[in-house]
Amino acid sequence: MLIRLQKFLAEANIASRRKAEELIQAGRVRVNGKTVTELGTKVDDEKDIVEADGKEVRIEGKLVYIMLNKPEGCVTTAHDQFNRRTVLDLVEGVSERIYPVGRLDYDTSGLIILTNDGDLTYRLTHPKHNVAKTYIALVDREPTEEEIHTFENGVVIDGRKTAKARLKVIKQDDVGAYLMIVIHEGRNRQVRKMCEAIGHPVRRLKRTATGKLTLGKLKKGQWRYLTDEEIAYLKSL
């Protein structure tokens, strides 16, 4: 299949698309023995021999993008030293080596992305990219306006103040109060610690969205491949 040279380099995990363009323009990439500096150059990902800084570059396997609705009682790692169930145990029939993007703690359910695309993983997890993550939290009672204001303007957890966030009360019933929370960081157990900081410990927590990407009707423990449109959206963040 013919693809642009910079995309080939990115999918081979040599560099991000932008850095790949810089490598090409700097004359550090060769195709079939010839130095290529044109960004529009296309290569056959199966036949052409591509080299970067004198080393042959290959796409070892196709890039895979999966959305999983993680259940509680499952760890977000590839391997667990205590032999607990991991998110990879839930994804059967995928031959590529994939890994989770970011983490959800053991007791939290919801949206997690699994991929072998290192460039996308960096984009979604690095703080500077400011990707919104939306959660639904169940707490005992509805927070006051003052508590909401405190939460949204940042609270101190683990000795450091959090970035600004959003908190909206969805409903209050006999079970408790349901809160929609949006944060842009990925600190350890952050939503739980922020809620505890304003006096509302979380009883149940679920991540429902990453940016505009939502779980939809995906049930706990189920997974699916992302669509081309969803992949393009995540790469644009």
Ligand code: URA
Second form
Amino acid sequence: MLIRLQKFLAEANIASRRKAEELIQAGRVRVNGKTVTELGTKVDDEKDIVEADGKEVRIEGKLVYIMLNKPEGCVTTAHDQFNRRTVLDLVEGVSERIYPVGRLDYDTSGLIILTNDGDLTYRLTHPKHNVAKTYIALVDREPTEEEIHTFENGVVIDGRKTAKARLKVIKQDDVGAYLMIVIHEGRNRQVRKMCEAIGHPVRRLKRTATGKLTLGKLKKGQWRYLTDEEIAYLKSL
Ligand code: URA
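Next block: the form predicted in complex with the named molecule, after the form predicted alone:
And the full complex, kicking off with our chain again.
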């Protein structure tokens, strides 16, 4: 969010708004390495680096929201007992203690949200929450109409039937068949187990969307801050 520099300094408890203005005018404040003396200057409270007298200033308790395109070969827990790479290792330069919202398997890639907003995490990961999650799965061959029907009406995995889901074949080539799958639950290895249940084991899996939030052009291993609209959308779910 863009806020005036003096407000930023005041919210970071550096000084009152009035004193902050004095600091700025005295040339004691830098934004991204450049001294700023203009009082109206706006800063992005998530991205810009603000310093007062050479020391970085931060707003404590600031909530941050990040989208990461998780590559395969890393875990979505904050710490791993086998010392494998975690998604947090990929988000450099963020000083807040953030954690992933929900899970993606070690061998699954794609969209994962990271935040320090515990309320939002709680709501989005609650079992009764049924935001749609979209995946692209690579399997060996196209499922039949009947298999698709079975999949969409729910299959039994781990002794319990899954909720209604969607499956659409989007492409078939020499490599295999690419399926677009939409589910509304978040059970353990759910997409893999559902595909297995109709006889189509998944070779590669990627999450492309959570609700309306999509990966867009974000490449594997890259991350970005969510926009204000995206944050508002998540909170509205
Ligand atoms: N379903 C899976 O099987 N794996 C994931 O990582 C997410 C959904």
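Rigid core here is just the name for the largest C-alpha set that superposes within 1.5 Å across the two forms. Residue numbers count along the first chain shown, from 1. These numbers come from a predicted model, not from an experiment.
- Superposition on the rigid core between these two forms places the CA atom of G40 2 Å or more away from its counterpart.
- Once the cores line up, the CA of D53 ends up 2 angstroms or more apart between these two forms.
- A displacement of 2 angstroms or greater separates the C-alpha positions of A12 between these two forms, with the rigid core held in common.
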